[in-house]
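One chain follows as structure tokens, the form predicted alone.
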Amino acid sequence: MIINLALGIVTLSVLLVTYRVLRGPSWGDRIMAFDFLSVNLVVLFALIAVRTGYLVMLDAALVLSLLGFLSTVALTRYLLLGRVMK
């Protein structure tokens, strides 16, 4: 029952953060919301793995967390410097 409640709360959080990513007042707000969205999706994948027993979801959560971090760094560098790589 607790896992189902947590799934509902995290799903609601994903929907609200998705709205902030799409309608953020500035690019900085959108990047922060995107980072929070990736963290929420990692938690959602982990909760689904616990509830269903599919351990492959934990691998997907690990890959998603790495991609979320790298894309947040790349978007921030692009916003601040105008380029991603040197």
Partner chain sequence: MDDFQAVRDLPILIGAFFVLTAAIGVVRFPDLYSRLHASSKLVTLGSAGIFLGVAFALNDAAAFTRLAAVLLFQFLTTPLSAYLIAQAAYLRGLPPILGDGQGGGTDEWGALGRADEVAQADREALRVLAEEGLVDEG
The other form holds:
Amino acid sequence: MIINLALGIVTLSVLLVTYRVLRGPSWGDRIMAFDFLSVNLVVLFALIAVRTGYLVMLDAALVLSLLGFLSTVALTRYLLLGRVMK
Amino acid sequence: MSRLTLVCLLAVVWALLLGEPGVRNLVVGLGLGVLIVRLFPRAVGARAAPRGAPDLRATLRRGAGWLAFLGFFLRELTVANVQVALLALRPRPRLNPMIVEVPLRLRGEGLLTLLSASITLMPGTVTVGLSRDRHTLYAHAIGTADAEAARASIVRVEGYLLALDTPLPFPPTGGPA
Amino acid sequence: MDDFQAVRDLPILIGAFFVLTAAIGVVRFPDLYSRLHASSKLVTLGSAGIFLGVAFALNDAAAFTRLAAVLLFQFLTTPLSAYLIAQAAYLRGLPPILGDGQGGGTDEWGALGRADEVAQADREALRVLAEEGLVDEG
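Moving from the form predicted alone to the form predicted together with the partner chain:
Everything in the complex follows now, all chains and molecules, and the chain you saw is the first one.
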């Protein structure tokens, strides 16, 4: 079934990117890999919504994509300025 | 962006997020939009709608410009994806990375944002920075033959955006008018 | 029914392929700036393909609007985060790898190694944030 195949492929890419999070070598690499990871999880949630039929998963995907972008902004701001706010 | 457009946009986004675009949700969204624009006038950069009758021909020309840009963007996005996928899968990719400097003719914060965002999704280039006076763009390029080729691809995108040079989404220099 | 199946499956397969190549690119490319090419371009089209396929598979109005919202948001934010990461890394002094071993690649910005440029960018960013009332000046 195509959904299972896609789930497998996306999970494989999550594992590959986790290697990049752990390996680094710079902080920029880690932030980029985390951003990539959040997008991957959004895709994974969308696929799980098809697999299980729970539409609630799509709300989770929406919230996760918002949070992923906001955390990237906060992390890069911290990297650049040494603080997030105040 | 005029306040009215912004409020309508916020109402549509509200209805999209709820997932049931009915009359009631749109009305609630409109109310929330008015509230948000009232509470944060600077943050959203809203302006009052321009006075006077709208120029129909200019509006049509601008619409055609946006459509042309959209088509160009989607085509280039596909090309970019195939190119980067080939680079990622090839056993010994010839990346030839470099950072190029592009003098800009484009002005206005909104269009500059659109330019830097769209060249990030187009073949070979990722925006790295803008100079402080906003007259020069710095982009990281891979998979291009030389600096001239990378620069030419950015100038081509800029050409599309110059055609729709109207101070749209954001006012040119901070603060609402 | 078979036609419908193909319409649903093809975008999901293409999308999953692009997401996987993005991950491969992120692991294989030599430096952060090259990896950003993979993570910004490939992920955008890859997730777009998967969302399209999922929308066809679910075939439900509520699901469709939510997926449209996620897709739109993805298109708006992916280039922005790539730009933010590249700029922060560059101004913090991460050197890009240039050329392919035969010369030719140059860094035309050249702000690296010029500490005053970085400090200037810091002050500029802080000033903007202070104007917005987000941080205390100094």
